[in-house]
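One chain comes next, on its own, written out as structure tokens in the form predicted on its own.
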Amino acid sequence: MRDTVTPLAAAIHLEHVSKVFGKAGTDSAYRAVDGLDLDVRPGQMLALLGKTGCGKSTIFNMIAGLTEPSSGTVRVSGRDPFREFDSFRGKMAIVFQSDRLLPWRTAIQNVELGLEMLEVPAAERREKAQLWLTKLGLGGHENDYPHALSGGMRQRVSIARAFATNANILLCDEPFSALDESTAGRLRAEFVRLVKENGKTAVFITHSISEALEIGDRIVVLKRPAKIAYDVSFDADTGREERELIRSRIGGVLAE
């Protein structure tokens, strides 16, 4: 089942988007994305799945406003994220593969960072940071520095930092890939629960079929240069047999 949503109703809208690195028409030009159309509805958890080099990170960077398309239209909440980058402060948060915590700041000070940039009063930002650390199971570790925390705990701090700003859109670039599978599995489940409970829209980059099936309520499989090869939506009621059919179809697409 393919998910459809009108462009005006989409939280994220990409229309005929292409991205070429280097001078177009020359031997050095590299086409990372080719005529991509993609709409993500509000509240959706989208897993972008594909092999290394298929253009996932380029799409991620265009949605985040870190680079602009060579052609086509990118809109997030109706705005151009590259040309109106400053307008997205506090409205879009990123969780990276590495935790990117500041080593000289405690856990709670790291969570407060985004709130400081939004000029939230000190008492309010401390309260929000404490709330999200507690929700993510880090109560009692507020004053620990990153070097004293495990990898999973550091990534929990990173997730708390993203949620604390109350951003409507979360962009996640393989945030659990550096963790052992047991820790990653627990964090994935918690992350999905928090996204759903708080009504967030999330785009999650992965190269793992299993992770995509655990994370997403929609999976978009990309082939190089980034084009949609398979687009499927499902929900908590989707049975094991149907999920295995989806897994098999994705495996077939990636093997082509």
Given for the second form:
Amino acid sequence: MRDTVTPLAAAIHLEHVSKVFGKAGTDSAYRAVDGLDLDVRPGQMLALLGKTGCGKSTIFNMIAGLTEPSSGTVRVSGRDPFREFDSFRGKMAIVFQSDRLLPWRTAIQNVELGLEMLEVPAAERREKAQLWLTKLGLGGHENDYPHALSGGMRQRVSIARAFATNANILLCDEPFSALDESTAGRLRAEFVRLVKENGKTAVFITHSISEALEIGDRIVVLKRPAKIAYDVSFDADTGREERELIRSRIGGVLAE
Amino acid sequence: MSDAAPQTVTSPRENRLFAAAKRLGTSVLPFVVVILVWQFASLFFPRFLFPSLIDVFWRCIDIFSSGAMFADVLATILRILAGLAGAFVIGGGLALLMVRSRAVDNFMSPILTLFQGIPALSWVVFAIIWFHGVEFRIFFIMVMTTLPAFTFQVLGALRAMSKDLMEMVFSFRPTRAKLFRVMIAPAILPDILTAWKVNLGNASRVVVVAELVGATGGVGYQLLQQQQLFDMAGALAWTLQLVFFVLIVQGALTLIENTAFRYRAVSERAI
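Coords for the form predicted together with its partner chain, given the form predicted on its own:
Now the complete complex, all chains and molecules, led by this one.
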């Protein structure tokens, strides 16, 4: 069931990637990722699943270019996201676990943030931000500051901010984990629809099996220190029984 | 038919006016008390100890209306503003370097701490020995006495910036200028305004000492003249010039705060 793709065709390519925190060879050294190989096809929605502390966020930060791998190769669209950091301007967007809205900016100004980095003219910027806020059901809240919005609304603003730049690659770090299940379910469905409609490649970090099955068309289960323990692809035609089988296998892998 | 007593109904506008009047009264009351106590004392003490505040008022009017005397006030104000601006620019630059480099931080922190321990009057003496130009002397004194506070306050603000928000902004790959504009400047602005408010009070005290010893004009120099003439009304009138200036600038800074930080949530329950 393992998903394979040639490195050149991959939107995201990780080869023998390791990450050690602290001074290597000392007692304080902590190996968060150990020789990880992973390729993600363009247009794929990959759910990275694992228990807390298994290295999901470290992989996420390396793909985002926020952390440099200790060894191995990370490529996104064929380029090194850490060393060629600026070349990914407008090509990669991130939805974080918390909304991370700038408190001094209104909802619409927060959505405009990525567009400002791309030097999009003010009028066009405002129009695009308005469009995404409306798509996410926040019409009428454009001029509200984050403190005046609910948790779900703030997270929707952060999703709008990520989509507004029209980046090809979306990285999501448990974006709905802080929300109540009903709000999270609604946003998850909206998110999947938007990713599919816009043909994005998405990496979605989660520790919930149900969420991974709902979001991804591929699930990679990680075991500490970030090594692939299970890798499965499926699609809309995958039947309920097969999904339940995948769920129980993932459960078994996580319980090991 | 109800037996309840008729109640007086006040409109929201009346309530707001009453609240505003109450706020104004509360803030003015301490000044009124001080003024009354002073004026009462002036009835029983000699003029050189407690002059009538009416005399002080007319001396203030003289200073405002006389071009030569008001030039002294303006000179002092410009010295304060130039000193604060110089210390802020140098301190802000130092803080940026210190936050970027541990080596610079390790080198500069003890020096700035040492500077903080040197009394303002010592800087005045050093400046008189080291430099000839009056204006440069005063600028030097103002910068040296306010530099450590500005540097540590900006450094603290830079260090307290949210790592999460920084990472979020970084994820959009900003240029240095954009990072500064969208993230760093708004994040540290509250601390910068506080630093200005604190240092403004310090600077207005230090400038008088600097002018008292090393200048031939300005409020400090005029205070020295009043001391030699044993003219308490004049001394108070010149002191009030600085107090007015500090109050006006503090008011302007508060206005900027109220406008710039309107995004902040306000809890209905006070601390």
